[in-house]
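Encoded as structure tokens, the following chain is the form predicted on its own, with no partner shown.
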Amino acid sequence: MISFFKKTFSGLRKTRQQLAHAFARISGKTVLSPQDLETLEAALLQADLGWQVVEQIMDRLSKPDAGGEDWEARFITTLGAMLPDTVSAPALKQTLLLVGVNGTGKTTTAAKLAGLFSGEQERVMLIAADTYRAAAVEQLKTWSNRLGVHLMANTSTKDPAAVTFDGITSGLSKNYERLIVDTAGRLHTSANLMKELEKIYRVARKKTADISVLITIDANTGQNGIQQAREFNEALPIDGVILTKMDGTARGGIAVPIMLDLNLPVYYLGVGEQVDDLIPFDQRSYLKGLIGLREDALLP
């Protein structure tokens, strides 16, 4: 099996190519010219590291005492010092409620999570609470059969809160160690759909307080993903983020402003279509993958 580091490294390929080109232009220089700084700043912004983060990095790199020729190491040192310690991110709880806008890969992510936890010998139940898309239920059926995990679905009702309530009730009574609830994608600007999501969460809380709410964000959406998380967090408490489609974007730096601006941990990265292409987020692997350092390289 490919290591999590190698998958992280591979998933950040497009982002890394963009940043590597910018750093290659300044390689060997001891002082950066205004044009060098402008080129590097543009690359960091295009990677979606965010304005505030980029300003701090550029401020450090532009100082006369920045010194040396290893600008990649200086970049990692500066960025690493800004990031929170992800090791302290709270452990995920028994019930996982997946939320997010349409098209972020939520249903596929639910299945991948089921594969990840069942691979750790946990008894997993998938709960199909996306009652708007018949394809979502069929998709989870296919995945559940493939993974050998139980699926709770009820095609006779359109009430996702009822499906969630019944699924959690059944899962708890049968001592499942992990319950994964897939909800319908919804725009954060739709008041009615957000109220429905509030109801789903409220009903779930009647059965258990052991719930982690995770929002799936398509890494291709960049800074818009941060606004999505803010809006969803007004409807129910978001505990963490899963960044999907990292392998298809040059905006892989989005994990940084998510952690800093939203003060939320990134729990997983989606780096492909296969069941094992959902990998736990590791900050050190992420930083190395952004800039292209080997797995055994020591961070400054």
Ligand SMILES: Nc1nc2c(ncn2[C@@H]2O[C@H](COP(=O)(O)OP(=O)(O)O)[C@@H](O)[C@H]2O)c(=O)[nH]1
Second form
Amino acid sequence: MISFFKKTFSGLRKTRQQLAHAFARISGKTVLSPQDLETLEAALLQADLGWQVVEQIMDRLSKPDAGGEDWEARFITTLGAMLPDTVSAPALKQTLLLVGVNGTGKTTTAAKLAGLFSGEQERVMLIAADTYRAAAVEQLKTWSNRLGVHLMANTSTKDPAAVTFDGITSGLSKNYERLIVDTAGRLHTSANLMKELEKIYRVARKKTADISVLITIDANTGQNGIQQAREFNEALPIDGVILTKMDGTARGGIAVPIMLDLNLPVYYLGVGEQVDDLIPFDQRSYLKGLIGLREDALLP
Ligand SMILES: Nc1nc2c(ncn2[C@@H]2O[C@H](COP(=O)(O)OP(=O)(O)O)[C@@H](O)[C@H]2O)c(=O)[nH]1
Ligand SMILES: [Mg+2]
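What about the form predicted together with the named molecule, after the form predicted on its own?
Full complex below, order starting with the chain above.
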């Protein structure tokens, strides 16, 4: 089996191209030229690390203090010190409610999570609360068959809150250990759909308090993903983020402003379309992968 580090590293390939190049350029130098600093700053901004973060990093890297040749280590320790400790991210609860904008990867992620937890010998139920498109239920059904995971769907109602309520009721009464609810995509700008999501959450909470709300953010959307999370968070309390499609983007630095600006933990990275392309987020591995440091590279 490929290690989580290797998968994280490979998922960050596109993001790393610019950054690794900028760091290779300054390798071994004791003082950085204005041109070096500019290249590095541009690469950091391009990776979507966010303006404020980049400013602080540049400030730190341009200080000519002793022993500063190991720029990569300095980058990681500077950034690491700014970030909240991901170890403190609470364990995911029994019921997982997946929310997010259309096409960000909710259904695929629901299936990946089902695969992950059933692989850990949990009894998993998928709940198809995307009632808008028949194809959405079919998509989840295909996954559930492939994974051998139970699917709860109700095609006789168009009310996603009803499906969620019935699904959770059934899952709890049948002693499923993990309930994963897939919801319809919605634009954070649509007031009606956000109200509906509020209702889905409200009825879910009537059945259980043991629930984590996870938002999928497509890493390709960069800073806009932050705004999505903010607005979803106004409709229901978001507990964490799953950053999808890391494999297809050069903007994979976005996990940093997500953690800093939103103060939300990133639980997983989506790095492909297959069921095992979901990697638990590990801050150190992620930061190393961003700039191309080996897994065993020593850091101060
Ligand atoms: N490359 C890649 N594609 C992904 C990833 N996650 C989802 N997708 C693809 O993105 C598309 C939309 O995903 P879907 O789960 O249907 O999004 P939803 O509308 O939020 O439910 C599908 O073609 C997925 O295969 C990922 O991590 N990497
Ligand atoms: Mg979907």
